[in-house]
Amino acid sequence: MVTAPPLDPLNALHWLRDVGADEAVLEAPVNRYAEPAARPALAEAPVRDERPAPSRDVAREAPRRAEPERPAYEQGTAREIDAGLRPVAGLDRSADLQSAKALAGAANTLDELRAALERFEGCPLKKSAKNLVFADGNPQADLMFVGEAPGRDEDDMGLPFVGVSGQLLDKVLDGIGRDRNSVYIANVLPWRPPDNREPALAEASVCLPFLMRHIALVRPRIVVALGATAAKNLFDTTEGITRLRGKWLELNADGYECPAMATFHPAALLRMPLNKRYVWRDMLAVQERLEQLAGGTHLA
């Protein structure tokens, strides 16, 4: 039996960053590799058990308690662990990435880009998804939203943001006087990950050339990244969405440059409604910037 080598702490941190665990939950970091502190003595004497002790035969025949399974970070390297959690994350996708860049770069229209995605075989998610989820809205709009990946409803209908989170996005748009006819919506991944899991790093990377070409063809005045996955891939950053949101950044998408901002994903707002106030502030800032760029007008 082959025993996996111990996991290097630095590799563990790299793996946590790649899967999105980049923000502390506690007020202070916890060293999981340190020896556990000794359990403090009880203030009170334990209650005496008055029951008779089991016989020697019973005690001898009592089954031994199984040893607890070692945590994942002690069972293999970061690449092996990531490959187990995300089946394609540890594989070499360099050839698929080159194919994606070639197909995306050759597309000069949105129809050609969609056809290129339909021909692309470098992302295994295509095999498990029902439909290609390309985009929705007005490709002539000055504002473009980029989400994470399709969910079940989106996969069924072939359109982004048509489920519960999409309904919330519609309300956000209504708050700034817009609807789907005045914005354009796409995702980092055009195919649904199984069980709506978070996209693997390799999956997002191999689809990124298509997204960047998508933005370059639409040429919006502003791009808004919805959620951590979209922000990290668009801006090539490891910074968490809580720190990143609300900041103006410069996006370079396949040679096309425009201002961009990240904000919380609508699905995250369903879990934490208090964050709606931050999204409202971000959308007001986006609308104000658009009016400045357009001289006080925008696409209705």
The other form holds:
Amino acid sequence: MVTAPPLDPLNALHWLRDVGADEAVLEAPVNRYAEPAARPALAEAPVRDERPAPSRDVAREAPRRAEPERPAYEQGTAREIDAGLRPVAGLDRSADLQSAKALAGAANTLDELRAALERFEGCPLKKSAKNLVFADGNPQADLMFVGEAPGRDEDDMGLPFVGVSGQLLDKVLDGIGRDRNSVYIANVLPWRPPDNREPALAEASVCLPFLMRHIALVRPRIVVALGATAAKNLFDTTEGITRLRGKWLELNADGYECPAMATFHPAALLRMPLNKRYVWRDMLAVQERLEQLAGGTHLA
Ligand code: URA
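Got the form predicted alone; any chance of the form predicted together with uracil too?
Now the full complex is given, and it begins with the chain already shown.
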């Protein structure tokens, strides 16, 4: 039986996104709990609210504990930051994007790209992260995966996908006869967002020139976007992962073009194991396409 995680609002949002409810249907949200429990039989009948007056909710009225002072880049959710409700301290969207493009564009090897990221000061996540998480795997591989951002384990070790979702990714790779010696793995964000929150658009977009250059330097035959954040940023789309996954798309990464596909993120599979069948289907399609494209210098 599939059970939802406890109903903390952020968990609830993540759960909705993972089960595919990642697109708005109406212009404005509808609070179904606010509707009267019993509707009148006739629409025209005058409605008298028979519900008891709401009791005083002591818990809700209790004074809120003062939040400890935290740096601005640690405050708020990605949505709040994206909506301009929270500042992204130290991020000047246009100047930092220019600097990211210049630094990434000047890198001609993966070592130079890593050094460029180490010099780049335009993404505030760098200040709260322990390590730069650049990549893992074989840069000669024909298949590259792009995830969202490092979590705690990845931040500690400086390597992508080494925690629980990494273990599931390894199983997915095993299913198509691969391991980390025959794939290459990077993330949209090379630094961990505080509390593993979803990256804000501004944070992802200022790091995107590095990711696109990364792909162009590795030149994989196929790129697989793991999850909604990778898909949205790589393909510059607002389409939800449920609709996007499993389709062949053309990726243009800093002038390097290759086929690409989005699939569910391993962390989403941990919450929604039934979706493993779709990832399995997607991986078989990727494997088949790689076989068709085989014959070059990349490792299979
Ligand atoms: N999730 C990601 O998207 N990337 C990682 O490196 C780890 C977890």
